[in-house]
Every structure is written in C-alpha cells, then in structure tokens.
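The chain below stands alone and is given in structure tokens; this is the form predicted alone.
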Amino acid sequence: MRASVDRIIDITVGIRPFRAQGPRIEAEHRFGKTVVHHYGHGGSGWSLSWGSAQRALALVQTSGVRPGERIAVIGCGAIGLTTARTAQQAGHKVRLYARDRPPRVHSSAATGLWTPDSRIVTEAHASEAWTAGWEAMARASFKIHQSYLGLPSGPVEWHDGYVVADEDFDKPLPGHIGEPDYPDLAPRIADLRPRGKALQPGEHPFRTPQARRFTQLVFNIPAYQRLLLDDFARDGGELVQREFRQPRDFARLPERLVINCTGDGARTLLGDTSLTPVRGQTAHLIPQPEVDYALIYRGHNLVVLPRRDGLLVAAMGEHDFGNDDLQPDRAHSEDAVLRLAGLF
C-alpha cells in the first residue's frame, strides 16, 4: 500500500446513528398517516439494511395499505434506498423524498465494510429475543447482498484481509473511551464467512509479529448507491427534493402511509433523545487496483479497505462517541496515513 499523505484525494466525515436499544423500527399513527420509523442502526446500516427493510415492510403490509398503493419513504441513504426497493418487489409504487442524495448522505461517508454488528445495540438491551431477530436481519441481508455479486460495477466484492498486532491477540484491547459496552453478536453469524486463520511469521508481508487473515464483503459504496437509484427509477421510482423539518411536514404529503429512514436526523426531525451521534472520518487515497486484500492495524485502530473508488483508511478517533462535528479533521487523517505507512 502506498501510503502517503499527498496521496490523500478525499475526506469524508459522516454520522452513524446509534441507539441504545437497537434500531427503532415501529409504527405509530399521526397526523391521520401511518408512519413506520426506521432508523437508528448504528454503523450497521449498509449491513444489516436488506433485512431490516424486510421487517419495515411486515409493518406495512399490516397497515391496510392496498397492494399498488403509493408509499412515501423519507431518505436516500443506504436504510432509505434498501427501504424503497424492498417495498418496490413487494408490489408497491414508491415516492422517496429527500433533502440530499448521495453522494451528500451520510451513508456515503462509510468505509463499506460488512459489519452487522457495529454498534447496533447495547449489551443491556441484548435480550435473547432481541438477539435472535438481530440475526434473522443479519442472514437475510447477507442473502441479497449475494445476488449483486459479479455485475460488472462491482457494488459487492468479497477481499481476504489481514488483522496485524504489535502484541499478542490475547491480550485485549481497551473499549472505545467513553461508550458503552457492546454484544459480541460475532458467533451468531459465524458461518457466514470462511474461518479466519493464525499465520506464523514469513506466512505473511508484515513486520508486525502477530498476524491473522479473514475474509469479508466490502462494499464498493458509489457503485452500490448510482445501482439502487437506477433499478429505483426502472421500476417506477420517484424522487422528489425535499427537507423536513417537523414532524408535521408528514401531513403535507399526499401518501398514506409514511416510511421514516432519516438516520441521525430523526434526533432533529423528531427530538428523539434515544440517539447518539457517533461520528467517522475516512480519508481516501489514489486507487490502487494492484491491492486487493483488507487489513485492520490492531491496537492502532486502523481500518483500510480496497475500493475501486480509493484505498480508504479510517481511524478512531477519541471523541467520535456523541460528536455530530462534520467538519473534516485533515490532521486526523494524515496521522492515521502515517500510521500506515509506518506499518509497511
């Protein structure tokens, strides 16, 4: 990897919508609409959306909406265009209003990686119950994801990666400063992906003594997004440009029946104190078609991912848990590259 900072082309700073209790998928009536709300997943949206999608329809299919009837669904991230396809196959006609569409959503800022378990839940609120529908989300969503393997944009890739430490793997590493803790939801969905392996020095390139390869989807975001809004207009799909800014605004549209996707902006939209913004910056370097493998610098809290749109690299940064700051950090980035360049 050639990591440099004046290889930097781009830096993209986006929220992820956390919730204690998991993501809020419910419906309520108001305003003589039904609104189905669905938000709130956390760094797991692109992950888990197709499945979540699916439990947001059941709520409309018991709605008494007629089959063919328009739907509104509001937002044009990765939840609100999974939403309006899902409700698409299904056999309903979809209007999605927006205020921004990609690439100007947050969903844009991710670095793609398949993670249904990133800060999706607390362990307090990781009942058995809840758990298991985490995990039927997590399955069918993997399940479509399959199917966009092979097209020729490439919108779902699977890479083998390497998770690389200065120390042992058994010593473990401390919890993100300031959050909660988190489930290990790993196990649930285990065989969904080849086991990772222990690689012994001179089995792999680095100079770091601990080393561990794994395999994973990385989604390859632009293509994956300019893909749904074109099959969303093939099958009859409107967008329409438009902000909300209370709830009231629902009355105004002409659809019955409302699907509320706006992620982090359901804290303004709706006063929802049950979200915390957690905020990312990813730093994209010049494309490098000849690197084809993840790696995740352990201890370093480096993520690097290969896309066909740059090598992205991503870091934690200390105060990201409750930050809404969207203002890019261009001294965060440049270390997090030279932190990578230190590795190689």
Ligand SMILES: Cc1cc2nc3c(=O)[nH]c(=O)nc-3n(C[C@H](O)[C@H](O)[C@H](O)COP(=O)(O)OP(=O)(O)OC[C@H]3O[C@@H](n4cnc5c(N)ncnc54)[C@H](O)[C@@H]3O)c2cc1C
The other form holds:
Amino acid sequence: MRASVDRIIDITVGIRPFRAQGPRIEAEHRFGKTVVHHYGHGGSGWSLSWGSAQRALALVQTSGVRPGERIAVIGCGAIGLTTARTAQQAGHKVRLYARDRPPRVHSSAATGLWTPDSRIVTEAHASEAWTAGWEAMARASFKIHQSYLGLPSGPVEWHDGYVVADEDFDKPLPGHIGEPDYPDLAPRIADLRPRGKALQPGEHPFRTPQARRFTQLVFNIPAYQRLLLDDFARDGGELVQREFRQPRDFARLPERLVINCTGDGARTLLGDTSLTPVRGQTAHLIPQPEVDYALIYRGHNLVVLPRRDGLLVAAMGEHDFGNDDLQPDRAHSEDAVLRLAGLF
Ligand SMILES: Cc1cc2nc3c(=O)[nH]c(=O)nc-3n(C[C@H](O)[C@H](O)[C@H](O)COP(=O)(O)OP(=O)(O)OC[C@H]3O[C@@H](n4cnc5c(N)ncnc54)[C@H](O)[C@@H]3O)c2cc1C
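Swap state to the form predicted together with this ligand from the form predicted alone:
Below is the whole assembly, all chains and molecules, this chain first.
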C-alpha cells in the first residue's frame, strides 16, 4: 500500500442514521396515504439493504395497494434504491423522489464492507425477537449481494483482509467513546463467511506482532449505485428531484402509497428524535489495483479497503457520535494515512 498523504485525492464525510431501537420499518396512515417508514440503518445500511427492503415491501403488500399500481419511494441512498428495485421486482411501477442523488447522498460516503451488525441497535434493545428479525434480514440481504458478483463493473467482490494488532486479540477493546454498548450479533451469521486464521510472525509483512487473516464481502459503492440506478431506469422507474419540508408535503403526491427512505433526513423532516447522527470521514487514495486486500488496525479504529475507485482509509474520530458536521477534517485523515504507513 502506497500510504502517503500526497496520494489523497478526496476526503468524504457522511452520516450514519443510528437508532438505538434499530431501523424504523413501520406503516402509518396520514393525509389519506399509507406511509411506510424505512430508515435508521446506522452503519449497516448497505449490508442490510435488500433484506430490509423485503420487510418494507411486506408492509406495502398488506396495505391494500393494487398489484402493478405506481408507488412513491422518497430517498435515493442505499435504502431508497434497493427498496425501489425490490418494489419493481414485485411488479410495482415506482417513482423515486429525492432531494439529492448519488454521489451527494450519505450512502456514497460509506466504506463498503459487509457489516450488518455495525451500529444497528443497542445492547438494551437487542431482544431475541429483534435479533431473529435482524438475522433474517442479514441472510436475505447476503443472498442478493451474491447475485451481483462477477459483473464487469465489480459492484460486489470478495477480498481477503488482515486484522493487525499491537496487543493480544484476547484483550478486550474499550468501546467507542461516548457511544452506547452494542450487542455481539456476529456469531448468529458466522456461517456466512470463512473463519479467520491467526498468522504467525513471518507469515505476514506487517510491523505488528499480531495478525489474523479474514475474507470479506466488499461493495464498490460507485459501481453498485450506478448499476442500481441503471436497472431502476431500465425497468421504467422515474427519478424526480424534490425536497419534502414537512410530512404534509406527502399529501401532494399523486401516489397513494409512499415509502419514506430519507435516512438521517427523517430527523428534520419528521422531527424524529430517535435518530442520532454518527459522522464518518474517509480519505480516498489513488487507486492501486494491485492491492487486493483489506486491512483493519485493531485498537486504532483504522480500516483500509481496496476499492476500485481508490484505496479507502477510514478512521473513527473521538466525537463522531451525535455529530452531523459534514466539514472534512484533513488533519484527521492525514494522521490516519501516516498511521497506516507505520504498519509497513
Ligand atoms: C463513513 C461511513 C461508512 C459506512 N460504512 C458502511 C459499510 O462499510 N457497510 C455498510 O453496510 N454501511 C456503511 N455505512 C452506513 C450506510 O452508509 C448507511 O446506513 C446508509 O447510507 C443509509 O442509507 P439511506 O438510504 O437510509 O440514507 P442516505 O444515503 O442519507 O439517503 C437518504 C436519501 O433521502 C433523501 N432525503 C433526505 N431528506 C429528504 C427530504 N426532506 N426530502 C427529499 N429527500 C430527502 C436524500 O437526498 C437521499 O437521497 C457507512 C456510513 C458512513 C457515513
């Protein structure tokens, strides 16, 4: 990895729409419409998207909307796009309304790892019933992501990766500062990917004493978004640029059923105080196609992904939870790149 700050070509900042009780997937009747709310996927939106969309569609199908009737989807991020595609596949015509479209949506700032358990619920809300529902969503989503493998633009790929650490892997890590406790959901879906393997000194090139190899699903976000938009248009989908300032604006839509996929935007639009913004910043280094492995520096919150559009270097900050500041902090990203360089 050519980890040097002069290779930074972009720094992106996005917001994870976190809800302590997990995503909101529920229908309500307002202004003579059925509104299916579908937002609040924290750090797991890309990973859980398809399974979550299937659950939202189940609410559409029990709403009395006619088969083939046109429905509205609000939002053009990971959740809006996959919900729109799922509705089309169920036979609906779909009109997608959004204030912003890729690459100006928070979903475009995602790193792109299969992380269905990242900031998706708090320990206190992860009941057995909730966890079983999450597992069903994760499994359904995983299956659909596999159908995007092997395509020329590479929207979904498998990559090996290394978790490296200065200290023993058995030593527990402190949680992120100022954040709630999250449940350990990973064992529920451990069968979905190969087991990690501890490497001995000499079996890896890193300066750290500890390293494990894992194999992980990676989303090349720009390619995935473009493919979803193209497929949506090919199947007759319409995309309309529109901002909704208050829920009453739904009443002006011609469609009887509206799926609200506004992500963090629901905080302002609906005044939903259950949403907490969680900021994330990523440096993009010039693409290095010869680097085909991911890297996680345990205890340093450093994640590096070998995406087709660049080598992505993400590092959590200390004040990201509850923070919706979209201003990039270059010094933070440069520090992350220098820490990465120190590993080799
Ligand atoms: C730095 C970072 C890294 C991440 N990494 C990963 C990862 O590796 N794997 C993973 O699975 N997930 C990851 N995530 C999480 C994932 O990106 C989110 O869960 C996902 O983006 C949520 O998608 P969304 O469609 O709900 O929201 P958004 O992408 O924010 O889309 C919302 C849409 O609604 C529209 N909208 C909002 N308000 C209004 C309004 N009032 N009127 C009209 N339109 C409106 C917006 O314009 C936009 O089109 C990451 C997130 C961040 C920020």
